[in-house]
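Read the single chain below, which is given as structure tokens and is the form predicted on its own.
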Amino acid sequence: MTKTVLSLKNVCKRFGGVVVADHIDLDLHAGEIMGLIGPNGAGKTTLFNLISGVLKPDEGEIALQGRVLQSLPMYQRSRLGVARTWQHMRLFGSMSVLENMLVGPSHYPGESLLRLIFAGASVREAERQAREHAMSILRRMNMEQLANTSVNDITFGQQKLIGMARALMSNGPCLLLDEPMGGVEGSAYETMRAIVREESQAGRAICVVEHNVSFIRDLCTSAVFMVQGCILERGDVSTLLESKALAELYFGK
């Protein structure tokens, strides 16, 4: 039996008078790679927000491996292993490649004020490892080459991938990829395509909002369509996306 990763359970969120996560109940599982798709202003992102941390539900259950995060900030949601990206990248634009990513493992003794005064051997070396960790994942991307580069100087695919590249610093259970693929072509996504099905293989629980049905086809397990708060239905990509009555709620009649 495949192991839940992930849980929400009627989790819900008001702002106001508008409802943008209504009564959700979802499963994210080992090695699945879920799609969430939908219109703009359906909740996908909301969705996100609310498994980060983000924001706090109004009502219901979000469970990392069975233990509850709804209380939790959003560090500590991080530390117990909820990586993401975003839309917008976010990263650094003053400091370097390298340095973007090593702002994104989830523990790091050298946060502590006192162990970085009195134990500064195991700080040094817990950065050493953190480096070689941050270089390797850039060796998967090819990018090694631009450790010490700007983020200002590269491409907009590869600030792309360096979003990516900073979230798996953590090596937690569950990704939430927030559009990843946004603006991404040629052998970036080529490149991103192939660390999200080896990030899966190795077991991790993924879940993709995107808008490029050809990436959601090639590589979801299971997708889920979302709108106005609501998760209107679920199953197989192929099925969904073949749906007449979604296609005219996505792309209008």
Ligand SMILES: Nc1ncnc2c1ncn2[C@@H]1O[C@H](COP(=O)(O)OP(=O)(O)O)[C@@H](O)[C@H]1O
The other form holds:
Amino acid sequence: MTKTVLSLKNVCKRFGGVVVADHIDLDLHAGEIMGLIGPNGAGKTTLFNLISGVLKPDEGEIALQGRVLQSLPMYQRSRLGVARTWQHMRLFGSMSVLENMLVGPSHYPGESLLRLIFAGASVREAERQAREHAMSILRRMNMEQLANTSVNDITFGQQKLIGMARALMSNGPCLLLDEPMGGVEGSAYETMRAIVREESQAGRAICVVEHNVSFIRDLCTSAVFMVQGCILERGDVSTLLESKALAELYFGK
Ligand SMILES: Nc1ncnc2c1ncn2[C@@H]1O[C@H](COP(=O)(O)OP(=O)(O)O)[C@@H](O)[C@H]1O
Ligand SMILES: [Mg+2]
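Let me have the form predicted together with the ligand next, following on from the form predicted on its own.
Expanding to the full complex; the earlier chain stays at the top.
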């Protein structure tokens, strides 16, 4: 397969006595769309939290393109190219769509007051570029006309797309999507699907937590089935979706 972008080796995490990541080994490759499937409480979001730096693992190694991540804070991992969306959207409702996209990256040069004073022109140039990048993402989503609309005034599906748009502000190699389709239907669904496919074609390594089986069947190139912090099965999407363990534990039959 193509090059490994993200690699987890023997990653463990416990909350009190409960093991939520149990010796997880996982490789994610450029262009891959891995479906991460499992019942509620399986530890899927926790795994994203461990990769993006919300949580630190008790044991194990997490590497992005060979660079060890697990001791780095979240903002540095984001700078190195771990982008993610959140299962429960973290948007600022009273701010505009465009403002929500621009508050994401914490490393604009303008964040340092001294730099702002002494390097005003380069700060303005960086901000102009970020704004242009944000608008180009909104254009891809056919949402350009909503740039100045408050997030409270757009539909739920559009809000999910803005969660995705924020993640796309980073051009990094790795994209983690936590239930991007939850509650999304109609044209927003089609847009989300198209964007995920385009990002993988552009070479991003994507891991997506999703309960929507047709979305997984349509898009994913590999799948992992997780239960109680353990990876029970992994491999080809259709084989995995037809597996007995998944049918019993996930669909309750
Ligand atoms: N910060 C935390 N502190 C304690 N327990 C947590 C924390 N985050 C998640 N958990 C627990 O870890 C388990 C896995 O949760 P989660 O990763 O959210 O599951 P999933 O995303 O697969 O539904 C659950 O039992 C949850 O209650
Ligand atoms: Mg979750």
